[in-house]
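Just the one chain here, the form predicted alone, laid out as structure tokens.
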Amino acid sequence: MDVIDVIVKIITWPPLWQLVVLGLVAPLGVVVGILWFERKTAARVQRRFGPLHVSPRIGGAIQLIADLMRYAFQEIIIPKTVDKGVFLIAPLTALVLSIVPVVAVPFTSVSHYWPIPMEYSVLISLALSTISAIFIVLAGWASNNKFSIIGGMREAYMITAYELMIILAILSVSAMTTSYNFVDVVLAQTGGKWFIILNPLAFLAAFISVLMATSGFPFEIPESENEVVAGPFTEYSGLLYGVNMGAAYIKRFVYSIFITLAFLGGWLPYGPGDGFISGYLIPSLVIIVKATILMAVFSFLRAVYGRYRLDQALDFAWKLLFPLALMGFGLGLLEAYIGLIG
């Protein structure tokens, strides 16, 4: 008994439990789950009979075991003319860093189950989020091909353009409750007054900017197959190639996170109590489902839209998703000069 008590307390150890379940097993998951989910409606809205009725009787999961498998076995194929560090060092640290700053978001209001200080977690999750694709460009520079090349700068100017409308639109909920702390934002939005209903202009700002960011139709540009192959990850095969378009939906993922925090309540309207599975597991599954459905609204846009060409996208951005943000971040100040949010 006393080692099965040392193992539950080992597993349930705030820290270990959110940088390994909340960190890695929960986007794991539910990447797999969306990725499942994308490919089904697609082929439904779409009539792409072969997706849609691959084993039907057990919802097309031979799909995804067969793509699995066919990662899995694939010859890495490494070109000569690349720089062979960087080029297989930047796809692994562009995932890994996709998933950090995942440390800094609270996941209940119960203050000792945070593994880090959450005073700033609002400005130390978004300066973490905006690391990883730096590496996603520098893959594609590595790559020494001039498709490779073509995307990586495609990433960096989509990079300039949507990463300010995504600071400003979640920074809009810290004017509003004039804290950096996340667990302030979501006790804010007690009682019903969630974010998206109080300032829609800012969510509607971040949920835009988070498509951006992450590639997802109808911007995903880098990757622009008729255009430029597959973008900076052109020459990546196997399971390299599979840790790249990973990572865009582990961004996506992480993002939902925030966005669930500022906007959506949080894990309200549950009110974490004693004990770790009423204090801090329960509360965790509520955001995770919350962060979820938002990546099926995300995923379901493939069905439904076309690809823009980057100068639209860029336009887009610049002339109407940038003032739309500074629209939302003013609504955040004036909703907190007039004593909107109590």
Partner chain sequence: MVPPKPVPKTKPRRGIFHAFKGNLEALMIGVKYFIDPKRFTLIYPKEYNKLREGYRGFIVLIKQKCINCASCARICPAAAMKMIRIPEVDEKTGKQKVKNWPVIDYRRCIFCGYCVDVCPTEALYHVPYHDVVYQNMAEMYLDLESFQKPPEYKAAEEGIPVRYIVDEERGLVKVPYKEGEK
The other form holds:
Amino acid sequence: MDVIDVIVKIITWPPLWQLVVLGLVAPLGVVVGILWFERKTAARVQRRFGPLHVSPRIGGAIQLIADLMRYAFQEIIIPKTVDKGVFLIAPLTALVLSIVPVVAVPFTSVSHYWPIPMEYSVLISLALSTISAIFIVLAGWASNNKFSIIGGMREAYMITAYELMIILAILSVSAMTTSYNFVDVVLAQTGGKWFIILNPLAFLAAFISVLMATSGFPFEIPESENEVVAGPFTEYSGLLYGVNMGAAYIKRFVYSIFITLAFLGGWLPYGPGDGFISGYLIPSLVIIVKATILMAVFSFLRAVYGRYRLDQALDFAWKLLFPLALMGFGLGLLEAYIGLIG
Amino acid sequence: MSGFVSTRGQVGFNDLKIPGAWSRKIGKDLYEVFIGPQHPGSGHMRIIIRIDGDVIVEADPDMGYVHRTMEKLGEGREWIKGIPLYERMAIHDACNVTLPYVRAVEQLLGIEAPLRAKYLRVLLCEINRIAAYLYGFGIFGVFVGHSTMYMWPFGDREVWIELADWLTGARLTHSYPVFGGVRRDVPADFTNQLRKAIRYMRKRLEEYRKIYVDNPVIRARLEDVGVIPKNLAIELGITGPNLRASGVLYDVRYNDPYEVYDELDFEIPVFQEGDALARVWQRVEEIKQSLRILEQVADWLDKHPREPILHDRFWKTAPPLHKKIFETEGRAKLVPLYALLKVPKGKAYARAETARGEITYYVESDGGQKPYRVRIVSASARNAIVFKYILPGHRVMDLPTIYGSIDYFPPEADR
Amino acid sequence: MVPPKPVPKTKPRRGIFHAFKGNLEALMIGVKYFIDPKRFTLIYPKEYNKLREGYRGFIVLIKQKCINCASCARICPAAAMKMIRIPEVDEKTGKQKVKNWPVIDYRRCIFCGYCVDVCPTEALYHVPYHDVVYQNMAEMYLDLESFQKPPEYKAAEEGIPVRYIVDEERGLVKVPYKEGEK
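Other form of same protein, the form predicted in complex with its partner chain, not the form predicted alone:
Complete assembly follows, chain above in first position.
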């Protein structure tokens, strides 16, 4: 019994729980589901069936498992001309760094279950989330392929487009609550006063800039197939390519968690109680479900939109999104000033 | 140019001016990218672009990867065998592509198809035209990243292919027109299904507009991109919808009407802007006009049933069995005369408007069983030059946009 | 007699609310098809398209009707149809003689149907299917015996036959094929 106790303790130790279970296992499950959903949604809109033949009774739901296995057992080809060290390290680091911000956000209001102190969690998590993009640029550079380099440069351009907007948009909730603590932000939304209703401008700005950050569909520019094949990932194959793609989706999942906490009320309407299940597991699940729904919305856009041109995306970011994010910030300040927020 | 006659060291590799096979100094800040021939956005061709940052400064279209010596092959075959051969230039536009060949040979033979056969040819030509435009839309859609616009037109194209299949017996390579007529009459109930398809297509065009042409993202990508000014369009000799989208009124169906196009009431839309968006609108409007033509053809075919569809010169040699089969099945069997057909000595020239522009055939006969020379100038071959002159100054991401909006089809260009 | 007429056009202008309206329209139509996809995909091995009579599929010879005229071999554009010489005994006179019979090479055939159309006695006909599997290239060169039998059609055993009809709302509609329809 002692051994099981110890194991349970280790697993439910907040930093480990959040990094491994909520940061790696949950996203993998969500990503597999969301990828299936994305393909099915696109197929429905496009009057097709989508994945079907792997498991016809459940609509081909385990197609993604089959794909994953194919990636896992495919030979990883490392071309002679690449910068081998960086080539190998870049996707793995990008994956790890896209998971890390999960540790810096609270999944419950019970302070016992926070991995780190949450006083500055908004700032810390946002700062951590911006690092992984650099490694995509590095991956493109290390590949020593013209398409990869162009793709990497595009990613670099896109960083300049979305990074500030995403921070500005999410920080507007700090302006509303005068706190850098995600817990305060969530608790300020009690009673149905979700910030998506109070501050739709900031939510829209955050939504669009997350689309940009994770090459979601109107902004799927770095990997744009018709000019740069697979962008920074052109030379990758097998599991390494899978890791690259997985990193992009995990990044989107992490951003979805941020948006859930900042605008969609976090674990609300559930009030965390005592104990592991009521105080930690259920609020985490509520957040994951909300984030998954948000990701489903991201996925739906694939069926409706084409992609913007690179310069148009930059234009869009700085001429439309930046003012939008500023307006959201201003609106937040105004609402805080007139005392609309608890 | 001395070509391959090389004593060692005399004529270097660089003297062979094959695009992409010679090296030369490019500007210091330029980056040379080979788009194609094995590239998701190139088709069976290569475009060599040199870019400065994100802007293309030079572009070399390098075509010929699917060259199949069509013209030479044609010289070794009997006249009738040219029809299945030449339709392989653009199999999804088969009737349009082979029709001028048939008409040129008919000129040499001094015969003309009966009226019903002409209407049937127009029927299949317009079905082909719509299907080919939809094919172009699909490719264009996926080039700008719009996967729905890739699937939808390919799905709707199936409607027209199904109709063509029903009419001719083959989905793509119809081999439908033959010298002096066509091979089959319309099946029973065909015109009703056709009318349904026309009404369906009109609805779908509106949905295409909503999800694609008027979609702000797509519109931003297409508007003012790849502008071909009117004078440049004339100077480069481009043809087809691309030319008309640049404000030049030139359509073989209008300038040199063939078959029954001068008896049908339809419009030739001419757009003024000449950018990628205008080219899309041009095609949308032309599909609408094709639907109009099809309606009139369907009405005419209903009013004039059971008229001959093969010229008397061939039909009178047909045995009674042939006539019986035509009466019962609507299938005009070929008379054995076709295999041994000798075409009188002479030269003939014919042209037609395919989905991608004007195609011209120059046919010369020395009085034998095989053509002496068949020269083909296809529409895509004339449009390919656009890449060289329009791409510079655009961004790299505009390349697929322009490629797709030109609706360039390498197998047709390379012949 | 109404000749075609040119009509100058310009692409529709972009209104003030275009960005809003266009996005909304695109999203609405996406949702519309998400709810009702109107698909007409053929799930191939489980159902197959029963092609209409007149489809130019594989070609079969009726030897009794053949008059050995070689028209089919002469008109074949791909030189797939060939005449082979087969010695046989004349039933009436009992003499040895050599006759020419057509055989087909499906490695070359392009299914243009010229041979069927040119045959003066209707000795050739198309079967309305095209998805036939051969194990190797040599099998595709039929001899006189196998040319007289319709090729084996595996898909027919596994799937249900459907037929497409044109529909105003949904484009094509699959209807189950009823025996005896043309």
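Values in this document were obtained by computation on a predicted structure and should not be read as measured data. Residue numbers count along the first chain shown, from 1. What we label the rigid core is the largest C-alpha set whose atoms superpose within 1.5 Å from one form to the other.
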### Task
Look at Ile10 and decide if its Cα position differs by 2 Å or more between these two forms after superposing on the rigid core.
yes
